[in-house]
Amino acid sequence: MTAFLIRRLLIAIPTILFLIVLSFVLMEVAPGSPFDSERGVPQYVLDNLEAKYGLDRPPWERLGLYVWNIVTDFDFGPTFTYRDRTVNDIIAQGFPVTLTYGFWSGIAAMAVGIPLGIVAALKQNSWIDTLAVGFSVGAQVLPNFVMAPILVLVFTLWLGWLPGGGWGGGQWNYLVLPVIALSTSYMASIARLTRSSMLEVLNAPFIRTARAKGLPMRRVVWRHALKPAMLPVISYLGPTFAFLITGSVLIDVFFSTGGIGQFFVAAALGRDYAIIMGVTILYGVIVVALNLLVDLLYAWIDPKIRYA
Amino acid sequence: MLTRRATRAFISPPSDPTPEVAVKGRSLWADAGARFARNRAAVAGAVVLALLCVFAFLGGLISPWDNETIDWGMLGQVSTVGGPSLETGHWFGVDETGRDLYARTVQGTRISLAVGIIGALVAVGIGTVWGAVAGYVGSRVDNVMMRLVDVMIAVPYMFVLILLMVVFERSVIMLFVGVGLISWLDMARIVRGQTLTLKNREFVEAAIATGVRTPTIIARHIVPNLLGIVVVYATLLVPSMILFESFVSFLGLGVQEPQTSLGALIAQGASQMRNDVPWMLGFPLAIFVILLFALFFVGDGLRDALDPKDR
C-alpha cells in the first residue's frame, strides 16, 4: 500500500510540474505585456512597473521563483488587473463559493445516481428502470450550459420560485439551480454505470450461490453485490470530479455566483496571466489530489487489488 | 492480403457455431454494415445527422439573409417584430442586433460539426500513432511514452484549451487543434492495448522475418488492423468534441464574431432570456440537442456493429 502510494505520488508531482511549466511557457510566448493597455505612460514608468512585478528578469529565473513561492508559501503572486489584491486574495474570495456548490453537486450526483442505478438494476424492465434509462440517455445531451438556461427559464422566469443568479451569502435557495445544472449529466452517467455494473454482478455465480443458500435479496444486495458493483462507479469518480471542477467555471459565470470561475473567465478575456495561471494550477492540484483519493478508495474496496 | 485475412481471423468470434460452407465470404465491413442497418435508432440517427449536414452546408443557399447583415428595420423592436416569420424572411427570427438567426444557426452548426470532425481526426491521428509506436516498440520507449500519457491525462485540459485560446488569438484553427490535442490521450491508451495483442501475431512475425523495417510494419501491418476500434472511438469522440467547443464558446472564449457556433448562440440566447425573445435560445438549443442525440445514436450503433463482443 505504501509503495503504491509513493508510486502514485511520483506520478502526481511531475503532473503538477508539467502543468505549471506548460502554463508558464504559454504565457511566456503570448504577445503583449499586461501593461500594454496603459496609455501615455513614459517608458521609465513602464520599466519600473515591470521591475516591480519582476518581469524584467530572465524567464527561467521567474519560473523558478514562481514555483518556489508556490511550494514554500502557497503564494501565486500579484495580479495585474486588481492592483490592490493578490491572486491569493482572489482565490480566497472565490474558492469557498465554488467549493460549496461543487461539493453539493458531487453529493447530489452520487446520492441520486447510485440509488437510481441500483433500483433500476434490481427492478429491470420495470417503469423505474425505463425512467432511469430514459433519464440517463436524455441527460447525455443536457450538459451544464444547456441545463442552466433551461432551469432559469422555468424556475426563475416562469415559476418565479428560485433566484436565477447571485449567491445571497450561500443561502440554500441560491444553491439549488447551480447544483442541479452542474450535477445532472454526471448523475445520469453514474446512474447508467451503476445500473449496468449492478446487472453484471447480479448475474455472477456467487450471487446465485448466496440466493441458493437462502439469503434474502436485501442482504445479498447489501453484503455481496454492492461492493463489486461499485468498482466501475468509483473509477469513474475521478473524471467526474475533474468535470465538475471544469463545469463550475461555467456555472460561476452563468449564475454570477462570485465564484472563482468568474474571475478566471474575466482574467482570460483581460489577459491577466497571473490569475489564469494561479487558477489553472490550483485546479490541477485539486484534480490530481482527488484522483489519488479515488485510487486509494478503489484499492480499499477491491479485494483483488492490493498494490503490493 | 495477409493483413486482411488476419483481421478477419482476429475479429470474428473464435467459436462460430455455423458450419463452414462454401458460400461467398462476407467481409468484416459488410457484416458490420448489416448489423448497423438492423439497428433502428442508429439508422434514424444517421438520417437525422445527414439532414443536419445538409442544413449546415447547404442551408445558407436558400436563405435571403446572410449571417452578418443587420436588418436595420428590426433594431430596437426585436422582441415585437423580430420573431420567426415567413414574410420577413427571418425564419428563425433575428438576434438582438438584428442579424438573421437562421443564417447564424446554419453557420454555427457548420462550425460545431467541423470542430467535432476535425477535432476527432486530430485526436485519432496523434493517438493512433502514439499508441501504436509505444505498443509495438515496447520496453523503455513504451514506458516513457505511456508515463507521459499518465502525467498529461491528469491535467484539467479545459483550462489548457482556454489558455491556448487566450495566448494564440481566438482563431477557428486554434480551436480545432486545441480541442483535438485534449483528447488523444485515451485514444493512445486504447490503441496501445490493441497493438500489444497484435504484435505477436504470425503476420507481424512474418513481416519481421522478411526484413520489413519497423516504421513500415507499424504503418502497413499494425495500424490497418486497428481500424475497427479506432472508428468506434472516433465516432464517440465527435459529440464530446462538440460539447467541449460549445462549452468554451458559451464562455465567450471560443470562435469570434461574426463567426459563431452553437455554444455561442446558446449563450447569446440565454443572455436575452429576460427580454421575451424565446426563439433566440430555442432554435440553437433544439439544433444542438438534436445533433448530439443523433451523434450518440450513430456512435452506439457503430460500436455495436463493429464490436459485437461488447454487447
Second form
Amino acid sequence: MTAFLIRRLLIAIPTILFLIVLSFVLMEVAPGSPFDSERGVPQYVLDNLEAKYGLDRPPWERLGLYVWNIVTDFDFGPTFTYRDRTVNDIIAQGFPVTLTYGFWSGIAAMAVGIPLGIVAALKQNSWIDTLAVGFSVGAQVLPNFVMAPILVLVFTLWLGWLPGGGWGGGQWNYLVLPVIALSTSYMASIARLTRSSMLEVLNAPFIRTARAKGLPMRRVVWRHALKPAMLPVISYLGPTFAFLITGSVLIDVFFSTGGIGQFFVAAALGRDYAIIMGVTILYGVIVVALNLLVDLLYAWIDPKIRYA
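I have the form predicted together with its partner chain already, so could you send the form predicted on its own?
Only a single chain is listed, so you will not see partners or other molecules.
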C-alpha cells in the first residue's frame, strides 16, 4: 500500500506543477490588462503600476518567481483590484464559506443518494424503484441554476420559512437553501449510479452462490455486495466533492453567500488575473488531492488495483 501511495504522489506533484505553469501561460496570453479600465491615466502612471506589480519583467522571470512563491510559501501574490489585499486574503475570506456549504452538500448528496440507490436496486421494478428513478430524472432536469430561484420563490417569498440570501455566520437556516440547490442534481446522479452498480453486482455469480448457501439477504448485501458496488460511486464522488467544496459560482452569486465564487466572477470581469489563477490552482489542487484519496479508497476496497 505504501508503494502504491508513493506512485500516486509522484504522479500528483508534477500534475500540480503543470497546472500552475499552464494557468500562468493562459493568463499571460489572455488579451487585455488589469489596468485597462483605468481611463485617462497617463502612460507613466500605468508604467509605475506595472513596475509595482512586477508586470514589467520578462514572462519567464515572472513565471519562475510565481512558481517559487507558491511552492515555498503557498503565496499567490497581490491582487490588482483590491487595495492592500493579497490573493491569499481573498481565498481565506471566501473559501471557508464555500467549503462549509459545499461539504454539507456532499454529505446530503451521499446520505440520500446512496441509500436510495441501494433500496431501488433491492426492490427492482417496485413502486420504490419507480419513485427513485423518477426522482433522479426530475432532479437532472432541474440543475442548480433552476433549483435556486424555485427554492427562494417557495421557501422565502411564499412561505417565509428561510432567508433567501446572505451567510449569517453559517447558521443552519442560511445553509439549507444553498445546500439543497447545490446537492440535488448530484444526489440524483449518485442514486442512479448506485442503483445500476448494485443491480450489476447482485447478478454476479458470487452473489448467487452466497444466496444459494442460504445466507440472509441483509448479510449478502452488507458483507458481499456493498463494497464492489461502491467502486463506481467512489470514482464519481472524487471530482464531485471537489466541485462541491470549491463551490458553484452560481450558488455564491445567487445567494450572496460571500463565497469564493463571487470573487472569481468579479475578478473575471475586472481582469484580475492573480485571483483567477489563485482560485484555479486551488481548485486543481483539491481535484488532484481528492482523486488521490479515491485511488487509495479503490486500493483499499479492491486489493487487485494496488498490484496492477
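Rigid core here is just the name for the largest C-alpha set that superposes within 1.5 Å across the two forms. In this text, all values refer to a predicted model and were calculated from it rather than measured experimentally. Positions refer to the first chain, counted from 1.
When the rigid core is held fixed, the Cα atom of L22 travels 2 angstroms or more between the two forms.
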